[in-house]
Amino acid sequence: MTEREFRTVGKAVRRVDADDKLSGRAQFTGDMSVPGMAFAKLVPSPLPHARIVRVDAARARAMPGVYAVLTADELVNMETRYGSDKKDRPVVAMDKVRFQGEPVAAVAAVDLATAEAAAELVEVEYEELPVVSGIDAALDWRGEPVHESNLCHEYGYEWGDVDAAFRNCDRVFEDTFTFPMVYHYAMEPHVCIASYEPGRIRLWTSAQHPFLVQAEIARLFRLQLDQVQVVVPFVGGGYGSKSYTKIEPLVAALSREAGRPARLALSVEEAMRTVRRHAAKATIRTGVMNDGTIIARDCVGYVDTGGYTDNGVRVTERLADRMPGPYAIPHVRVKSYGLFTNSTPAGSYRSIGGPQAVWACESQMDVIAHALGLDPFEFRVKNLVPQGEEVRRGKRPIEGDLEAALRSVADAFGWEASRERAASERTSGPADGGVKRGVGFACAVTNSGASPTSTSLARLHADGSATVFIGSAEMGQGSRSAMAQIAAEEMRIPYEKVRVVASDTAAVPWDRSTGSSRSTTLMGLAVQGAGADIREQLLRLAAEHFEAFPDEIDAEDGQASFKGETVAFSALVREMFGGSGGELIGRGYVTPKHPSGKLRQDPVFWEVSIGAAEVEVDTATGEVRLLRYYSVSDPGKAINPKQVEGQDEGAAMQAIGHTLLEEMLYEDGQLLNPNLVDYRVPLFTDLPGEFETVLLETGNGPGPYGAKGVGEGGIVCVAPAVANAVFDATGARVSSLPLTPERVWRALREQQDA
């Protein structure tokens, strides 16, 4: 066979869902309706911490048009608690409430207005308890804890002799940084329709992990997996907010109680009281020599997981894994703690634990570089883990050349020239003496939390077209298009002839989840395997047709050729089945025992993150303007380069939110800003004038054609890069996010008074 170039992979092809989404034909869960469907409304707790003394739903049940009211008393003949890391979240509150907005009951009615009116009639009597508010309160609590204690999980690791190493260092630095609670703000809040029938439950839901939801619902209602069907249409954004199981158990239980399908669509305010990102506090102590060599690092981190665990165990561990940074440090000790508080339960959010850890690590790297009189960029380069060596003991070695990646971003950004220009302006004074410019840098590697388990099926039809079946949810990231590209490449057919069917557990094969940058890598491998299976079948059929050996056949553009003769794939399928019908079926399996051998180490891959920022700071008001931001994305092999750039820039834009604007504000357990007016997300006017992604295609990923996941790396370096640029401009170090004008102004005043 002759060597070939990629025909589809690596091209910026048109997305397979573009026409449906542009025309409005695309169906989201909120667009759907089921015959006989009831409309649901929650009865939320107004208190963040209280015992439930009495729930009286008699008046609500008696209201015309009300089908059912679900309370804890109706949770019979089923399991009552669910969760991804621990089964501690009740379907509706039982015994006590642990955060403001926790559902105590739910109403199903003929229409939404009736459901809302009935929800107002449900009477709940509470015995109020003291509120555990924030990390410090959880650590030093004397009253009744959120659960049996306020400790959700603890984790740590150590190598070297840390205490002895600190005694031998020239300088020791210790700094503490805090990261706020933030909300995902997906365009589509949580929506679910459930239809409970004896021996069968069907769900239509905006979930990222349909098969995990299926398993959880089956466990809760004591059914077999084949008795639970989960259908995920298009999802209007997730970013982790729709990971694992959220509102589905409540809606299924309400449908059971009402005796008909039930639909629950959360408002933004209700969704903000359903899931958020973990707030964090991290203290890092670092010992260095005067030449900038890092000798020892001791890290202690805390994450606020709210009222229930969700995936707080994994976030606690990921925070710890990422706090020391991508540096070769001979002596390391890390401890992390997940804590319960009386606030919205925290769950997955793009790069779990990553932004919190990197914010602390990379801010302190600049503190150290400044104190030692070193270039912050060269200080990082000096201490990077070399390619092929372990960044965390016992885990997968670093695949790529981090120094080359750093230098590529620095060159594209013009690091040296930018530093000199900013320093010159500060010395000479810009036209407006109150406005100062600065540049900042940050880098990290984050361990993908992806589980290496996925399956796929492909069908090559008698007309030469193909259908590919995957379990990945399409939530805007373009997974259906990427899978179509991989399938077309493997089957040697045009991209336009591939259709992708996704996310119906009754129709598609099993996939672990959609998140943690895993789909292109792991579902991509499964699709590649299914496509390769079909191609091998075609080559065998072509060999029979031409009376040749399979390795003598060339296959391309939907046809096989041998010594100048060609035959269409469709003709080969018809020859096999002896008529106009028939199809070939290909299978792809991905497990830790994948033949490539690349999936046997933890993590599946390291995702590189590098960012360089230039800012302007108004020293009179504290306002920070982000002028330029450059980021790196290392997809290994970009299946669709434009989608890779979009993922990286989308992640960076979300990070601009928690860097400059976003923070969920609580007072005595009450959420103060659960709306777009009081909780501001970035606008297009907040984007930097120069916003660039530098693509590095090293081909060293474990996925198809050397690909690896992207989408999380872009979010972790923005905050420290911007804060470091603010420091470069003003000399003021801000250790708490977001960098609001007031917070920066106060840091400037403190710096002047020091």
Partner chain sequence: MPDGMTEIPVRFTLNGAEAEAAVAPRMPLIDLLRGEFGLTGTKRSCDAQVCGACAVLLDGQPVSSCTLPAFEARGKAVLTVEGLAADERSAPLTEAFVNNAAFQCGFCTPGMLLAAKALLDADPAPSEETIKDALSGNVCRCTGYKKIVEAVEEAAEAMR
The other form holds:
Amino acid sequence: MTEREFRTVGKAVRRVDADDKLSGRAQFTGDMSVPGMAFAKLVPSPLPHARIVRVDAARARAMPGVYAVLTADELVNMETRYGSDKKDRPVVAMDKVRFQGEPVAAVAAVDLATAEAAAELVEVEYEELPVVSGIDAALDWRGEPVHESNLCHEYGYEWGDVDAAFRNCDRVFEDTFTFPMVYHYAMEPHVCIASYEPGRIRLWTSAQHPFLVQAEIARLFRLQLDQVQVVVPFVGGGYGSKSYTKIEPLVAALSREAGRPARLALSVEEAMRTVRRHAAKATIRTGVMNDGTIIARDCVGYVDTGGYTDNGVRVTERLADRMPGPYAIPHVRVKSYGLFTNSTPAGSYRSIGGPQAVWACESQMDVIAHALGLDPFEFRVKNLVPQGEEVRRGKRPIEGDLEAALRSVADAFGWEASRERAASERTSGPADGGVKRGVGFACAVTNSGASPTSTSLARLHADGSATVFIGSAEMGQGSRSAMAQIAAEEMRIPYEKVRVVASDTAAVPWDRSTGSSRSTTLMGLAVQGAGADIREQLLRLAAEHFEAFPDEIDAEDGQASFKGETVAFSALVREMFGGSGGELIGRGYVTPKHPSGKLRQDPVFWEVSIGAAEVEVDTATGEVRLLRYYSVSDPGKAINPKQVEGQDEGAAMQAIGHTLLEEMLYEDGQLLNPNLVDYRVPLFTDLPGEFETVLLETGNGPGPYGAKGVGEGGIVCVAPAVANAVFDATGARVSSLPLTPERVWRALREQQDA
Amino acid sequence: MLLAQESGAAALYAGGTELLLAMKSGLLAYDALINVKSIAGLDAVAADDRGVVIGASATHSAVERDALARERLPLLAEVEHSVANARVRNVGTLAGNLCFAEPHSDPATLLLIYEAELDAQGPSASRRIPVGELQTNSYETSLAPDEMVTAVRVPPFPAGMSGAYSKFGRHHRPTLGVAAAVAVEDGRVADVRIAIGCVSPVARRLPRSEDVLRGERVDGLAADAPALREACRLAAEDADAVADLHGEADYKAHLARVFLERTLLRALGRNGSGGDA
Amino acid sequence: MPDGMTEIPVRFTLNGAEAEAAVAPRMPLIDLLRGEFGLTGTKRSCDAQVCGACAVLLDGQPVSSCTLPAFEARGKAVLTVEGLAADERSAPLTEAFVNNAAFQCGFCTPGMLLAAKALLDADPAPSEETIKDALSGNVCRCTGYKKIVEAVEEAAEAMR
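Can I get the form predicted together with the partner chain as well, since the one above is the form predicted on its own?
Let us now look at the entire complex, which starts with that chain.
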């Protein structure tokens, strides 16, 4: 039997949201309005660490047009704290504030101007506490800690006999690297409308995980899941910033207090005080033989999770999972710690812990290669984990051929030739100063997919069109389109006949979350299951219709055929119901016990990340110009190749941000650059001259048609690849990000002095 | 008159790209805004006997595109195109940029080497202010509360002088701006004008660096020429760089040295090409 | 014009049709467009004229509606993404965005389309460098920019 050709999978189909998004009609939460809704404004703490002595909202409440002021006093008849792993975040600050900008109160008023004016009238008396600034201060702290202690979480694992192995190595390297706090800048800052009614809460919100928000709100307000509806319209960028629960509890509590719906739309400054990426510090000790074989690795990492845990637990663990790199190392010990400091709570951001871990690991790989006189590329290849073997003991083996993937990027980039060209230009150029070129490489695998649990429903209508119900939030990644493709393929109907209803907990079945590169793989499997369920029903109906067996029926393009006769799916549905209406319902479940057998092991899949960079360094100013960047993306099977490229390019560009530009700057707990003027994100003018994604379709993913997730891989290798290229160009090693001109200039001067 | 009546509670609005941002963030508060743009005729770019008169409500885009400005002040037109982004240039005005006195301004630095002047109008009298005497500190000017700038007068460079402007930085506002113009006669530097901005609260001319270069032979002015090195060393000193989000003072002083050299060599390279750009 | 409680009457052309409103002196144009006229395609993001999500065309030139006072529209023509989408002459531009995957979350897209339109109106055959320069005031956090440059190049060719 010949393989059936895909009709829509693998094609660059027109996105289902194209018309909405190109016409301004696409509805985001901020574009919605609920009758009678009040406008909310936060009362932020100006201090990063302080005890709350007194909150007086009397003047604000007395102001005409003010419906309610929410303070800690109003958090009664409900649970007061929330959080994904640790419920340590109060709905509004209670007893003390732990970061500058933490909401101490919130005002609901007839309009925004009134709410803003009233917020100014809320008087808060504080007793200042010493400020815990950064990882080093948190570790060595004698004053009052942020919580009971400054330790949020610790994690580690070990295999082999690490201490003995180090004694038997030819060389031991120890290096420390730091990674800054960065801000996602999803262009739509967090926004939420909540409507509290007795026995029911409805929320329209910019959330990535509608069902986790539903569960958190139900728990906080002591309601059943069916009493909480979370609707997520289009999301204006997520990248992790809208993971789990953010402003929703506050807005729901404010709505309860105001007795009417309430809307809170954050500014960029407020969003920067809501969530950020974890700053990190990692020390890696590596023992090698002179031939370049890595024998032992001992990693210690710290992440700064800010004033509350948010996603600090998982990020601490992922940092540890991702630090040793994609290498076969017989002796490994990893420890990681999550620390509280007085700064914006840190949560998920595209590949949690990944860029931080890989920055340290892959920078050190070049340090070692250089010291041993090896080509950094061949040094990596020599130590890669072979296909089918475990990269972490007890976890899913590596499904792909990493060496082949590395070589595909090196070939596309022209690694050998570029390296030689840069080297010869350096020796022929002026000895002092001037502009120097260099190339750098980095690679990683990251454990992705989060939890393998999703569900989906599909309805085939009486006219042959279909509606598919998914929990995934559409935040740009194109999940609605990919799911429409998969559903169309499975139901054997044209892509244009599929409509997707998404992310409304009252309408669509349960999904865990939208993140960790999981939707195409896991929600994709659920949709595939729902679509296949419909197809099987159609085949049975067609068999009845033709008085044949189901396996004798062909189904394609909306019709079933048998021995030259055809019948439309729509006719089969109507036939079944004996009238003009009716429809078929298909369901798809994804659990760790999925019949494919591919979801039993953790992680769901390993996401491959590879980067090759060529830079120019102006040694007089320290300015780094990224001339060429090549990345890899292995979607297993690309459901929509253009969108896969877009995920990879977008991730790499965000990484160019934290590599060269972005850094949240704090001084004594005060954020110095809380705006886009002083927090500079990449612009068109930062686009490298060559910016390429090498698309591999290895077909080895656990998702539909061999697909696996993408979207995070592109972000993890840019910083080390660029820093390695800077080293190649100048011999200066920079161990802190971003690689600002000043930082590179100072590294160059230190290197000259040395 | 209105400005006098409102006495401090009012601000002049000439595009608002800076002012309204500061008001939105709560840094500034005024009861009233007086719209300079509604005063007829102030948006003109015209010639006078000394050069080009740019009205107070002429936008950066207008200057950038104006035929007269492009012909007589090509370097200014070029630098105006590099201010912020297209939307800011379409609304923000050159005069407004100068009067807002934000320390990281490209035109404030460049106009020093043009030796531009401002027309200021008070309730009863008007005066001319050399551009170097307008700004007194970050966000502070020598204008009286009831005085407004009505025009920026920019004379072209004298015949034989050509200029260049460099800016550097990774933020939206420049970390450093250096402007230099050189006139060459008989193979020597007959005249030179140098200004530096953004590294300190107020952009300034660098007279000591200028003095060192005056009279030097041009063909000897390679990157390692003693006079050029001395001029750059003095620039690093005289720039009075201060630390801020853009960098530490020693780094900015170093940048002053690097970019004065680069800018001067570019200005010299343009010499003899006819225009001032 | 003193800034009191008095509202300013504003007559202007909005997406080709006559429009009229009375605005508070400090109301930014975006609030007039989104609030009074229900044109929610224009997005507020950075609120500091950096990102371009709020860009609209005023007499054909891009401006930041988050900061520009609404009264500045007096006597002028305002074009928003809704107007652009309704104009068949812009179809090659929007189709090029579809073909090249030049949008993802869609939040920057309205401003991006308008900035691209202003560019193509002024320069029907822009170089890659010109495109990057003209759009450098518009942030996209999703696509990585390359696909937008390609879309504008394709649109330029299609519209010539």
